[in-house]
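As a starting point, one isolated chain is supplied in structure tokens, in the form predicted alone.
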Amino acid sequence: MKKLVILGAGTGGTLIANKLRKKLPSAQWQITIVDKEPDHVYQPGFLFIPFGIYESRQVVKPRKKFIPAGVQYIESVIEKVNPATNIVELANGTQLTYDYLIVATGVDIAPYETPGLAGAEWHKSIFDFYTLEGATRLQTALSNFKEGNLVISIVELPFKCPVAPLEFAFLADSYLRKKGIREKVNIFYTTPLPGAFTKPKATKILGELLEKKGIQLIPDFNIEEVDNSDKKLVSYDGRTVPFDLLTIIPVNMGAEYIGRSGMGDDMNFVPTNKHTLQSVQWENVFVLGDAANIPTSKAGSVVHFAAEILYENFLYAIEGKPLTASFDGHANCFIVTGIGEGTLIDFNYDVEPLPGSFPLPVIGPMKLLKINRLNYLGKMAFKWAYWNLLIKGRHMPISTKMSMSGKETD
């Protein structure tokens, strides 16, 4: 019997386990999935918890609920992988042998990588919203916040969901206005980028929106340290930004076992062919989602689109055929621009976000790089689609490859 081991039962791992279990005969293939946590989290929902829009119960469910019948689920920390011998060592002492391996263990925040970030003010006046604990603690802090400097800061790229910090800034503006204290709060947005986003057209629109909402953009700000005693950010060029409440996006790194196994780069991301999603070093290893070093957004939509390509190429691989399915880096993302409003971007490796209609030309009904309520509703509706369709491996009515149909290129 052939053995497939999937490391990580998040979005990518769960999705691909569901798809492959339906395809691979149980009498011929044993599928095992490993994860260290008992709960599956809808990570895009963390953004809404600090503002009281979502509660924890809406974004957390038991993992076992989504692992398909016929897939062995093991809850354990992964100690090490030995790709030369096709063995996965677990912290509980179990050794798993495999014929094929899919790495889907995502990324974690690493506040300890930045001097002072994990210091005395961590989860007191400094918060993340990329973890459930951080998001829930930030909700309390925001509800008690009355005046001063609210700073949203990105330490470095890449990180999960590149638009989320902007969304947080926009939601914070709406939230504070609703509370009637916006004029008492200065909102700063610091980023190591030269602008609000990584792509020119989107950067222009999102930068103008920050300005319109009175959010001060501080570009090219590379954090050297966080000064806990004086409560300020210090950049490598000597600039400082004082804060009363700091919402920060820490360094993101791949899983620690990747480093211990010698499978990754210095950030523990696995070198991966950006088109086939096969490891560049081991033919029987595939990489899905944030764990890969491919040059696209670390976002749920990317995992969804990439999973379709990995699925095809995995089936080619086990049949000894060339891997002809090619991932184009497709990313599709609703961006909340305030409570009740949003925009939408659609892009890939080669094409930046462009204005236009999506998914159909003229008809849409979604409008790209336009701010309206329909795009906000699309963002909010995705939670249902995630729990009921996406991670169960069911069909989603969005093309895996990015289409130029409906996009304005002039």
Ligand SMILES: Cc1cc2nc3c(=O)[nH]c(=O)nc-3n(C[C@H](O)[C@H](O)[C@H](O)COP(=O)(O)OP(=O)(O)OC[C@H]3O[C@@H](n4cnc5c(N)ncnc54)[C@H](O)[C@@H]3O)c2cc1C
Contents of the next structure:
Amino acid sequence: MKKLVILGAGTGGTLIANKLRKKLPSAQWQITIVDKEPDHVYQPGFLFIPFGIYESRQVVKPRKKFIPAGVQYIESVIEKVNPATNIVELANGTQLTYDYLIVATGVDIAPYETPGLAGAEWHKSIFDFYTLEGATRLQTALSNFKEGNLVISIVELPFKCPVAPLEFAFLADSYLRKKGIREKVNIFYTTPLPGAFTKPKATKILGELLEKKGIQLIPDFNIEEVDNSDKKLVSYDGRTVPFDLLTIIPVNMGAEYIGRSGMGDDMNFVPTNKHTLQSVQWENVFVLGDAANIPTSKAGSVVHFAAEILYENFLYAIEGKPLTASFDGHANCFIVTGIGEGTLIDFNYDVEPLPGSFPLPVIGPMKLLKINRLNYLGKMAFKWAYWNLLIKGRHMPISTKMSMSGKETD
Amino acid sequence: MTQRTYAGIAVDVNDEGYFTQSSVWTPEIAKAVATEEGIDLTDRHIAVLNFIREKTAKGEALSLRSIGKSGIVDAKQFYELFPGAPLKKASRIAGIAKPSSCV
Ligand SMILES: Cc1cc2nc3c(=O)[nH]c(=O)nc-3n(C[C@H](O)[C@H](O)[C@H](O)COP(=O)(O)OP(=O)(O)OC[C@H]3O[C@@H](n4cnc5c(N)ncnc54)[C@H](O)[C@@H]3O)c2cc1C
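Return one more block: the form predicted together with the ligand, after the form predicted alone shown previously.
Every chain and every other molecule in the complex is listed next, the one we just looked at coming first.
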């Protein structure tokens, strides 16, 4: 009997467990999956909770519901992996041995990495929306917010869903307008980047959108500390930004056990071959999703495309064949640009987000880097697709490799 | 692409003044580039530049965090050594490509 252990039963772990259980004969392969939390959360939904568009019950379902029959599910914190001896140690005392390991423990926020961030104002006037708790508390804070400085800040790159803080800023603008208090609020957006986004075309378009909505961009802003008594952000070069309400994307790091096991870089991301998705160091270890250090977005859509490639290469690996499936870094992200409107970006390792139509030239119906209502509906439809298709490993109507069709190049 | 002369040596640079070949780099060349950036290079600067070059040669991404944990300087001191946009300035003086962040 061969043993496959999957670490993490979030987007990637659940999806790959479903795909591989269908393929690998039960008589020959035992599959075990481990996660520390009983609930599966739909993280893209966290964005909408602060504005009362979603309630928490819409983004949470019992994890077991999505684990296929024939896969052993263990609920425990992973303490350590010993990749030299192929052993996983769990906090509940269990030791698991494996022939193959798939690491899919994602990333989490690490507010304690920034001086003053996890201080007295945390979850009082400073909130994250990357956890269900943060998003829910922020909903209360926003509904009580009447006037002053609303500051949206990114501490450090990379962080998962790189468009989420922009979407938050756009939604906050819409929300405050609807409440009729937009003119009493200054919205600031601080980022370590030189502009609104990473790549030139999207940066220009999204930067113009911030400006149009009266959201003030503060670029090249690297936060040194959060001053809790004066309620202000302080950057390394001595600039300060006072806030009444701060929504922050803290440093995003891989799971602690990765560091403890000597498997990660200084952010606890696992060094991974960006094309094969195999660990750089261990042949019998694959890495899926946000946990990997590959140079593309940490996003659910990426996890989905990467899983197709990992699946193929895993099957090659167990047959001793060369890993010929190659991941191109494909990402496809809807960006909400206000309540009821959105845009879309589609890109990979080599091609930056370009304007155009998606998936078909001219007809679309989605528009790349242009705003329409259908893009918003696409984002909202993603929730259904996530619960019903994506994590169950069913076919999604979108191709694994990025296509240039419909994209406008100059 | 253009050529510039630093410490008597012709160096190929791109439109933004970053070296296109990092192998030509020497500490003397770095001193000349630093002067353009308004920085007087000390041994401490050079130690940071060497760290950056080694990390880059290993294919590892540069970040404020990794430099802050280098044991040579912390993030604050890194800002003091290369004021303004430290990662960009240090990369140019270290003769490596402009740091890029992936999407
Ligand atoms: C606010 C927000 C908005 C987003 N919006 C979008 C979007 O619009 N589109 C999109 O494509 N993506 C979006 N994403 C990103 C997407 O949710 C993630 O990229 C995706 O879920 C990553 O999947 P994963 O399997 O790598 O990790 P996860 O789904 O995060 O799963 C990791 C799992 O590992 C478990 N785990 C971690 N450490 C341990 C341990 N030590 N022991 C046991 N278990 C452990 C966790 O409990 C978790 O269940 C968004 C994310 C956020 C936070």
